[in-house]
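A lone chain, given as structure tokens: the form predicted alone.
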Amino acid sequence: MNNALTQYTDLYRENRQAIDNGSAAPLNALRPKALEALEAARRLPVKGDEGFEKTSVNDMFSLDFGVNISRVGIPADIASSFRCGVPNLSTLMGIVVNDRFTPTSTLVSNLPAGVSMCSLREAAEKHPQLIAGHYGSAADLSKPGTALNTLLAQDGVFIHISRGTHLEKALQLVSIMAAPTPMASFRRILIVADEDSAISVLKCDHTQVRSAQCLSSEVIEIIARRGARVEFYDIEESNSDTSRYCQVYVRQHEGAEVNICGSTLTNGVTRNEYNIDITGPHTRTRLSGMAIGAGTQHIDNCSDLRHAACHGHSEQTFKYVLDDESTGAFGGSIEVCHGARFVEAFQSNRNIIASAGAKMHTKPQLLIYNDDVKCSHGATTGQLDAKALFYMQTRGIPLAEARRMLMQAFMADVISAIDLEPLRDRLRHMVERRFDGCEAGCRECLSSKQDAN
């Protein structure tokens, strides 16, 4: 078996000075610990290592990808990355090409006081103590994928909202993978919401249409302080040559509310991990996701949610619709720790297999270490309701349209979990177009390309 980890640790040892020079002190400070963790792990996880049908991280990283350690500017033709235009969503937008952040003119002129959105390198220069105190504070270096990202990430995005600030407009990150040769990008996103603040962040991932094979390694840390409200929405519309490994870490303090929704509309191979650590009482957490698979797409979502305090409420809902030869996997864990009384935690995974060649693997689980809780979990996998299809055809609806209508309705409760109304309406339209056969989905940012230039 090819040990993909070796090529990256060797790359770091041979180019450590160049990697550090292209980054910032808080990021550089964690690299030795990351290397130590990787040396202890010896390899990236392969299928079977984690006790479930999770995607092999080793296979995702095994191709001889290039890494842009010299920080060479790679242009992206934004117009060609978005093919299906829909009305513009009113947001404050920044563009990320691989790991390089560029604010749009709208963001620069309209970002209100108390809110920061900039590159990690810039933030480390302006707010070194703030970055040093939060970067890596939620991420778990015992996970080899996180340790590898920490070893090689040179830049990313920093979002901060100060105490008591409520941002009315959503912030949007348009992330584009672009490279003339096979390229791996290691990117970090750090979101810090101070006490009693409120913020919504939309991230949409795309691949340059004419790009070579791409690998996106991304670690996202979300710190929600006491009484903060954070909404984070993630939409992937990449192409079949893209591999994406996204690890989300959430640290949720007393009274904080967090709503996370991930949507995979088009992709190649995707593995999303959600690690939510609820450390304070009286919290509310909602985690939802949906995946639409066709062709040979592979979509893997796994969640680890830990209640370590009393009076927490959490809901998880993940839904898949898989067609053709696509495959899906879901592994979800809820842990209610000793002493975390009066917790309510619910988890649901429901899946539709729309063809004989599609496959789904699912494993929800509960770990409960005290009484006085309300918890449930469950999973169902089946086909479209034959009786409903027959009924709709007797009413003059063609079979293809009836199938599409049922699949759209199946995703309705995931979409309704989005609190940001304009995005909720937009995503409903995007899902409709996806089921209509639009391979690229509905590119969110077409009408903003002039603003980004």
Given for the second form:
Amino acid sequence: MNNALTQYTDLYRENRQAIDNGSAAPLNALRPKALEALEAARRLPVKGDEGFEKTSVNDMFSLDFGVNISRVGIPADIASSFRCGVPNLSTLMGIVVNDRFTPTSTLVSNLPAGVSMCSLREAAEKHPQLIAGHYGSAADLSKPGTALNTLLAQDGVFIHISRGTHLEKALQLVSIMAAPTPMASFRRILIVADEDSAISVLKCDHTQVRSAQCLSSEVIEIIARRGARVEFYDIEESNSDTSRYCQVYVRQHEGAEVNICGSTLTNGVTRNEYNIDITGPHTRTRLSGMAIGAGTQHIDNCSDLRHAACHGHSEQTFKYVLDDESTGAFGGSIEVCHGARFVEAFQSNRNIIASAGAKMHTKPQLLIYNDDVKCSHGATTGQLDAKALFYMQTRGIPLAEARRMLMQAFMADVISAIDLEPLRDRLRHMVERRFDGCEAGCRECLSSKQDAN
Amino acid sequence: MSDEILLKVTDLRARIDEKEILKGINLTVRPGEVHAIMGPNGSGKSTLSSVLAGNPAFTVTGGSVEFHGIDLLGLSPEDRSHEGLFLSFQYPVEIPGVSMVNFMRAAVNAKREYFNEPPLSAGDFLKLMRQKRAIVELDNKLASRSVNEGFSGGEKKRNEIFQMAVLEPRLAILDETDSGLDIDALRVVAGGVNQLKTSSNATIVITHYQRLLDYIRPDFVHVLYKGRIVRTGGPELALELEEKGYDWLKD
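Moving from the form predicted alone to the form predicted in complex with the partner chain:
Now the complete complex, all chains and molecules, led by this one.
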């Protein structure tokens, strides 16, 4: 087996100075520990490793990708391709090209007091203590993907909302992969919501159409402090040349509410990991995911939710519709720790296999070290309801349209998990278009008044 | 009644899996007629309706069906619908997540597309829904619900007749539309069917009981037994069956 890790650790050893120079102190401070963790791990996960039954991270990283450590500006055609606007949802928008954050012209002046959204490097200068205190605080370096990201990430996005602040508008990150040659980018996102604040963040991932093969490594840390409410929505619409490894780490303190929904509409190979650590009592957590696969798309979602405190309530819903030769995987584990009493934790994974060639692998797990809890999990994989299809046909609805309507309907509860109503409507429309066979594409949002530059 | 033939079923045979269920059905329906098909459980009544509607679970092994001159068996279920065939299901299917409104809009516009007509405007569509709902006294609140989901037995059957009213079929097959209905709902449903009756369309009523035929008066009554029509008569045959059961026909 080709060990993909070596090319990255070698790159780091040879360019340590350049990497540090292009980054900021709190990020640089963690690199030695990350390297140590990688040396101990020796390799990235391969297919068949526990938790990686269907996805080889090693393969995703094995191509001879370039890494833009000297931080050459890579032009991305934002205006003509990717201006993602959600109608009626006037968001405060920032653009991230690979790992470089660019605010829209109106962002800075429109951000209310108590809210920051800027590049991590800028944040490290402006709020060194905040960054040093939180960067890497939730991410787990014992996971090789996270250690590798920590080793090489030079920049990313920082979002902070201060105590008691409620942001009414959603923050939006339009994230674009643009690469003239095969390229890997390592990006970090750090979201800190202070006590009793409320914030919603929408992120959409795109790949510039003319790009070469690209790999996105992303570690997202979300710190929801006491009584904070955080919504985080992630929509991937990349292309078949894109590999994405996204690891989300959530730390939920007392009374915090977190709602996360990830949607994969188009992609190449995707692995999303949601690690949710509930450390305070009286929390609410909602985690949903939707995957629509066609062609040879591969989508692997993995959730690891740990209730370490009493009176936590969590609900997980993951749904897949897989067509053609696409493959899906889901691994979900709920752990209720010793002493975490009165926890209610529910998980469901339901999948539709719409063709003979599509495959789904699902592995739900429950680990309960406690009495006085209410937990459930369930997984089903099946086909579209033949009776419903025939019923619709007898009313004159053509088979292909009936299938689309049923697939769309199947995703309804994931979409309804989103609290932002305009985003719900928008996503419903995007899913409809996706099932129509069009690229979901944000291209029609071009009329959006937002200025990308 | 006319000399024109709306439906001509000739020696129709069909099976499900390896089991032959229809063993040579012959039936002719003319515009303006109401036919009742009766028979004991398992005689093939529902299979006949399924096969006519094009249910892919059944395989036609012989015979032919002409529907106003068209080879019905060569059409997809949706094209059979566009050509004017309607099946009211014995067990209407629940479709979670698909609203009644979207379902009906898709149905209406698919038919219009089949005849090269533009889709109905939102206003015209809602008007159509309102008009047709009145025929079976279907509650407006059901429109925003998912198709048949959480509907009572009576609501499901009314919903079938409502859809029939919207689609204006030339031939409606009502498969045990009376099952699960109380007497009031039966009256409403039958009243709806009678309102929709014209001299140019026809109805096939599949039922176990004479009861429904008090409300929807048949011109012909057929008895289906072991995959064949073993007797045909007028409305009096239904009364005779009610009195004597089916046993006397089984020889």
